[in-house]
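Just the one chain here, the form predicted on its own, laid out as structure tokens.
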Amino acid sequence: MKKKLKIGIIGCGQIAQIEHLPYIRDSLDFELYSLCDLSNQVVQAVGEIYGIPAERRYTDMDAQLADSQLDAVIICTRDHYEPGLKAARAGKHMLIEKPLAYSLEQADEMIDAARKSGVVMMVGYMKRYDPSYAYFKKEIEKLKDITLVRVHDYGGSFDFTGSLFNICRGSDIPKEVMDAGAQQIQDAMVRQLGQQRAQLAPAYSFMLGISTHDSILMRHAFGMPEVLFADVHQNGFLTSVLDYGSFRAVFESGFLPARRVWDEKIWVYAPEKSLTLEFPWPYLKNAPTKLTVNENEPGSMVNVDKVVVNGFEEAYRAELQHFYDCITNGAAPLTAGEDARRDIQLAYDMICKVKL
């Protein structure tokens, strides 16, 4: 029997309740050991559902992290900087939901703390563990003379999430605490962007919070690009042109709160074939990511599409298994803190190209 690692959750909100907690409960690798949330209402309700003893339900993460029995944490708070820093200093392995941080300075401090403590710091880019992305990446490696890549990432309203999942919500966090947390995030973004570009913080925040799911996939397929052009319009929609050396990529992102839409695709065009990777709404469990291969029939100009469904495995589950492997077997995280820092750098580089 493998040793089960005791894991805790810091931040028991939507992403923890929908994704992380159910997969930990079903895991052969981890024991759900403790919970922490600013809302006592939430932590008590979730603790009852998952059978966590009252003494291991916390509203103070310092007390949670002081428990020597705790091996690792998943950090699902809105701002990951303080929990990540404290978890590292407490010697706890950590899986941190993206973004790692809101500034390069914060990221460097967190990475340095994890390195000094000798703990695993892995960032929650679950799409990197999607089986269809692995297939897509292998297909890219076979292509010759890529001509163009396009990334299209438009998120919409999540207002129906509550009708699909029973989510415990709290009303006991003081407004001043919520406001102070939001202000800390804003201050970190402005320190990174500079006061002159502070008005571009909404686009930068969306890049870090949503679009980095795609920027990491692009980086792991093609490397780190040079930003040739970027523009922000309508207070958050971003269009950028990226140079990967032998080809260019167009990166589009935005948020459409008036509609329940999820439109996230990566197109790769080459003379012999084109590839289109299409992601489902992220909370739709076991929904496959589809890869469409467009090419001519052999010996003809008859154009055909082949839709590949590489599997129904849940990327969050694969991510959790990889986290265990990194802790117990010394595997290098595919989405390490140092790697996640590059997405912060890329988002910043895009914002710096926007003409004021």
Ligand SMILES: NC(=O)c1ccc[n+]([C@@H]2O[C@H](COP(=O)([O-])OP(=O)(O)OC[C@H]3O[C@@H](n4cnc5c(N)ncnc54)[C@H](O)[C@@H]3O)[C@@H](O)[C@H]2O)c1
Second form
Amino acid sequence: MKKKLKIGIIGCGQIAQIEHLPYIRDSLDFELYSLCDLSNQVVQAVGEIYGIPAERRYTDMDAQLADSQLDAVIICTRDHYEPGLKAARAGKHMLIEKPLAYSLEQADEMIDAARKSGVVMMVGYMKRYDPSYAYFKKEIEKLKDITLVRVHDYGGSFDFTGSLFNICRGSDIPKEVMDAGAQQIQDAMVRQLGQQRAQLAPAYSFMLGISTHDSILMRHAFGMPEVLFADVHQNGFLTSVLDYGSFRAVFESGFLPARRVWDEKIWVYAPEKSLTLEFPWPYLKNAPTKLTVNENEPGSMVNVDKVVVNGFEEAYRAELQHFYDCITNGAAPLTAGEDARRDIQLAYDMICKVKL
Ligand SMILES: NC(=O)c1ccc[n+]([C@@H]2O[C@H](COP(=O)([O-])OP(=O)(O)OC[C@H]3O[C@@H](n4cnc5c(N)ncnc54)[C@H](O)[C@@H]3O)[C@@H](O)[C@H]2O)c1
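Starting from the form predicted on its own, produce the coordinates for the form predicted together with the named molecule.
Once more the chain from above appears, this time first in line as the rest of the complex follows.
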């Protein structure tokens, strides 16, 4: 029997309840050991569901992190800066939900703290662990030439999550505490963007919160691009042109809250074939990410689409297994803190290109 690591959650909201907690419960690698949420109602309700003893249900992360039995945490708060620093200093391995931070300065401090403590810092870009992305990446490596890439990421309303999952919500966090938390995020973004570009914070925030999922996949396939052009329109939609050296990519990100849509695709065009990777709505468990390969039949101009479904493994589950491997076998995280910092840099570079 391999040794199970004791893991805790900081921030037991939507993503923790829908994805991380159920996969930890089923895990052969981790024992769900402790929970922390600012809301006592949430931590008690989730603690009951998962059978966590009362003394390991916390509303104060300092008390949770002081437990020497705890090996690792998953950080699922909205703002990861303070929990990330504290977990690193307490010597706990960390899987931090994306975005790592809202500014480069915060990211640097967190990365530095993890390095000094010698703990694993991995960022929750689960799509990097998606088997269809692995297949897509291999197909890209076989292409002789790429002419154009297009990335399109339009998120929609999440209002129906409640009809798919039972999510415990609390009403016991004072409004001043909630407001102060939101203000800290806003302040970090404005410090990064500068007052002159503060009006672009909604687009920067969306880019960090949602579209970094795609920027990391692009970087891991093609490297770090140079931003040639960026425009923010409709108070948050961001369109950018990126230079990857031998080809360019159009990157479109936006949010359509009035509709229940999830429209996230990456197209790669090359003379011999084109590839389209299409992601499902993120909370549809085991829904496969679909790759379409379009090419001519050998020796003819007859054009065919081949649809590839490379397994049904849930990316969040694969991400958790990789986290264990990093802690116990010294594997390098595929989505390390240092690497996630580049997505903050790229989002910032895009915002800097926007004509005011
Ligand atoms: N990987 C993905 O696809 C994905 C999807 C959704 C959300 N996320 C990320 O997960 C994070 C959380 O998102 P969510 O939708 O679950 O938000 P949420 O608001 O539902 O949950 C956040 C929880 O953290 C708690 N919290 C806040 N500050 C805290 C503190 N200091 N100590 C303890 N608890 C604290 C809140 O009370 C709340 O219950 C965000 O960073 C988001 O970007 C990732």
